[in-house]
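Given as structure tokens, the chain that follows is alone and in the form predicted on its own.
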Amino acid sequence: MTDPRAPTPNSTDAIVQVRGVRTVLGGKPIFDNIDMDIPRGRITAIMGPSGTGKTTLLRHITGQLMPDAGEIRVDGQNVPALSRDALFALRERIGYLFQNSALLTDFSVFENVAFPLRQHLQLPEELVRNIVLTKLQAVGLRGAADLMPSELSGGMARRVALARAIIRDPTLILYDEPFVGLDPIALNQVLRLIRTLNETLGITSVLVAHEFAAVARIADLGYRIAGGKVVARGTPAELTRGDAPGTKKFFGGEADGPVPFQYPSRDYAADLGFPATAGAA
């Protein structure tokens, strides 16, 4: 398997490059020097166990959270150095796909997909209409456009989320957890999507996320993180044969191994109120 630390093959051609980045949140070390190259017009998968920053790399690319060190760039530019007006023309060009869909409750479908149109753009509606409809249409959803949140199914709302993400014609779009609490039908429908979009779009998609089957079937290159660093990067079937520390655990889902069930605590005993047990966790 590669070698998770060296750069990818056509890292000249990579959409987002990370190097030396180090993060520490609420005195815990998230990223310690991680380095990482999104190549352009793939499918990137970032996996690892809950709690190992998937989703603070995200916010990272976006901006939203600056790391504490290193850089990370996009199409180029090092996002923790840019003045605030560059970072939003930035985040003009990427599409998020959010955890929970974050639809907007009291918007129609159509009114949550015009939403990025209203906000950042002067169009007339007619254009705004056909853009919509458009998007809707792409993933099938276009005789729903009158419908409520509270109407949609957990698949349907994730497609409106990601006509949503894609209303401003992006070239990255990042999706954070999008296979969570989906039926196998509206999964397999989410990943024929996500594939279709990548393919006809030309744009570079990054997925977060944990379910390494759904994840195989349409990554072409998967990095594993832990303990704040990159332990595992190729192609979903180099993963599952790598012997990095936790790797069969992970993709196996198996519940004993390197990989800790508890999140570091004080002593138990003391945190019950009775006096501290020698050794104990």
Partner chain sequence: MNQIRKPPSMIGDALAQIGACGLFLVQIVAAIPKSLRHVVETIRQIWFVGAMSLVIIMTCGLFVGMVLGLQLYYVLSIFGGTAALGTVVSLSLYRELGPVVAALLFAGRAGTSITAEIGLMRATDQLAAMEMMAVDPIAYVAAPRFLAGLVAMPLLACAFNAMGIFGAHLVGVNWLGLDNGTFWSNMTSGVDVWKDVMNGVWKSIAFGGVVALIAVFQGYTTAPTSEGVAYATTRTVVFSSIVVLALDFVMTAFLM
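For the two forms, the rigid core is made up of the largest set of C-alpha atoms that agree within 1.5 Å on superposition. Residue numbers count along the first chain shown, from 1. Everything quoted here is computed from the prediction, not taken from an experiment. Compared with the form predicted in complex with its partner chain:
The Cα position of Leu172 differs by less than 2 Å between these two forms after fitting on the rigid core. In a rigid-core overlay of the protein, Glu199 has its C-alpha displaced by under 2 Å between these two forms. When the rigid core is held fixed, the Cα atom of Asp106 travels 2 angstroms or more between these two forms.
Switch from the form predicted on its own to the form predicted in complex with its partner chain and give that structure.
FYI, this one's just the chain on its own, none of its partners or other molecules.
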């Protein structure tokens, strides 16, 4: 596999720079000194087993949750140090796709997609209508404009949320597990959509996912995090070859290698009430 679009490893034009981030949540260390660069105009995938803190990382980048230590620069601004107003100004340029879509249940599909426009810009109704329908057309749901969120399937809700995330043409989009629960057709549509948005509008995309095969088709760069650290970084081709430690175990789906499958726990036999026998199988 050749990667003509592969970024140079030390690309200086990083729209997001994560430096020395440490996070503890509920007494549990989530990040232990993480560094990361998201190159501008590319698709970057962040992979890792569930519960490693992928969502937490996206929440750090968007200032929904502040890390205990470290810097996160988005477009040069250090997110943890921003005032609420500055943070909101920054967020107007960021699209965010929530894991569970997070559509506003009171509003129709149309009004959900129009919401950011109505809140921030005073546009004539006809223009709002045109913009919203264009975005809905892009996700294939122009015909669903009048439905309520409760009438949508999971995949449709995801696409509506995507239309809402791109309504103001952000410079950066963060996708939190956009493929979960999608059938193969819908998955391909979303994949193609993410690539199209990236190629035609030059939107920087950050993709949190664990469907490696799907991600490998569109990502320029991949990070794998586990145990609070970045354990691998490279193009999808490099990650498939397994140049970095831990990569094979994860993508080969082997359990309890360097990537633990088990949540930290007591001895299994002891938990089941068997007498503890040292070294027993």
